[in-house]
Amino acid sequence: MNDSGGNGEKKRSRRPSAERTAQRDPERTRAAILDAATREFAENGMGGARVDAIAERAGTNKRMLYHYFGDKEQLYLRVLEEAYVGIRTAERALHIGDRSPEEGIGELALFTWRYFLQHPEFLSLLGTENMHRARWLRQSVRLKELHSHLIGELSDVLERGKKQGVFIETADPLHVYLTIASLGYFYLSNQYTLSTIFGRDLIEPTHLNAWERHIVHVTLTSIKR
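Present the coordinates for that one chain in the form predicted on its own.
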């Protein structure tokens, strides 16, 4: 009886394997939850995403998810923040301020288009958040700081171009970025309906490459003297 009781006590004292793993490597667990949540929110939106599904995808349980991120809304905000951190961090690596004004703007246009192509989940998250009128995005101080740096660097490039007589005096950094982002976002977010309506497979490599060149051309033409 003593042995049986001892074994029972041992069994009762065991933690679920997901919790044991999380305690051994909390950073890995957080990263797995964020990755799973990104996929779930991108596929199903804020309303359709399920915490159970996120936990299952991450190989953990709901208890650990709540422990690290609080609740579904806080997790969603964290996913949004990380999505923006990803693109803003990659943009900084371009060092557009170290290039000639034309080359800097052209590289930003190319990068943005290619990033959108490689990260469809980012576009899905943007669509979801716009449906909710940026309800969660407004809560993030972190994102305002990130975007401030982007506009600041873009402003510097445009100012150099104006002084060199390359860009028009009215070239506005926000307008330039909106031109770049909207040309890429609209094309990819509506690729299925547009392909069906116009009878052209817009996702074919030849069409993607042509649109890439078009984005750079339109962006630069709109601000050049």
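By rigid core we mean the largest C-alpha set that fits within 1.5 Å across both forms. Numbering follows the first chain given and starts at 1. From a predicted model like this one, the values you see are computed outputs, not experimental measurements. First, how it differs from the form predicted in complex with another copy of the chain.
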Second form
Protein chains: 2
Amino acid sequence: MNDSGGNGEKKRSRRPSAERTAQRDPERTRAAILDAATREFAENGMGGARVDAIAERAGTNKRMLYHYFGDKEQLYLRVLEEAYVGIRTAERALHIGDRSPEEGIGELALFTWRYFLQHPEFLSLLGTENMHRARWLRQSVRLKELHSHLIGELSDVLERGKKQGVFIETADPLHVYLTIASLGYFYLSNQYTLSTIFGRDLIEPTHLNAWERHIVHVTLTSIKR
Amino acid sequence: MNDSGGNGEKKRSRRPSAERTAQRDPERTRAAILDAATREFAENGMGGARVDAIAERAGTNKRMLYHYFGDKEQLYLRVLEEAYVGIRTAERALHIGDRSPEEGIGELALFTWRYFLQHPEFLSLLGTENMHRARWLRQSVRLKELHSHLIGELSDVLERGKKQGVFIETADPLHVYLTIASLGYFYLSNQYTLSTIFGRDLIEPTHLNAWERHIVHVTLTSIKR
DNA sequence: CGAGCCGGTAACTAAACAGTTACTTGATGG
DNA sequence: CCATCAAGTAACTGTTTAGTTACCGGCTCG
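Can I have the other form now, the form predicted in complex with another copy of the chain, not the form predicted on its own?
First the chain shown before, then all remaining chains and molecules of the complex.
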């Protein structure tokens, strides 16, 4: 991780005047910038995010930001890539093929909903990127292989379900995933306008639980024979 | 509308030198600004939209924009309000209660999908507003009554379906509407990232038609007994 | 030990931005 | 035919912004 390697613990100076300057830690600074940028881009979008605000949130300054990430656009793309890596990595750990087809799909629906719920910044980043017609994501070279695994595994589960006669023949893996993602994404990312216009606080635990059950119900009834 | 009222049609000058300066038309200028602002805000969000760009798109200048709308925030709220009025007005014309319960719900699903498809700027504005946690929509005084009609009419249709034994007893009007809106919104507003990561062009007519049928199918199977 | 490198700071710059002001033009009514 | 007023123009202002530059200080290795 750290190039200057070895005994990284002994760096602390004993001089009392040095207490404001924390020990140097490139990895931590880099991670802090990425984390701060994730929050800033999620809250304000690519256009609305401020480089100064990111530096301040990270407890550092612009010089370091440009040093580690080049410029605002490259930093944004990094944030977006990391967000995708996050969800796809967690998804793989599910192993939805280890259960019965019905349980596997239900599990994926539950996982997706809960991941969205715990990672509002991911939803927001997707929204921003789509407003810009995937301008930056399209340039990404890292994200070609990442998503095929999901569709492949989902496809296997559906095939098994069809052979067992529990799923309809027309069930399509991409459609099933889009259904699950739609129901989670819209409810959460649009909760503020929806709560306002319909006068119901959608983020309340009661409603949240009801919608979780609804997602699983809708997904399964739409593909069950 | 126009304070100086009366005979607004006879204003045209016959002087040939006046051809570059179009006739004065406050209503048209106002509408042009609102239209230009809708596109600019939809494409760039509240933070990313540029007042100069709006004026240029409208074929006018900032002075007129500030004259008619006050400032950028008030203009943005106006755009948002008009967008909501647009969809809710079109929805009312449907009269989903005039058909059988099943047909009524199917009709609402089809309408919503097609409206979203034809008004991408509406979806984008919702996205922007939600990123800001409905900061401006909450301030709107015009939009309290607008949405209750939809839920009321939907509720009636569901009740009728339950009495006829075609719908399950647990079907909830808000859930049904959220299901329909989710499936349309996510597919369209996230089409760019989805097409990129899954390598399938979702805006192609074949896929569009398949998803339209899917929405109706999912909505109805989720509430049918 | 001291040269140089690396993590980090802060002040700066050129451009872009929202909002304003001084002005022009042309229609209208007395 | 001129005083008035509203529609419209364009240049300006103070502030904010992305990106840069000059500098600091401590660690490490020759």
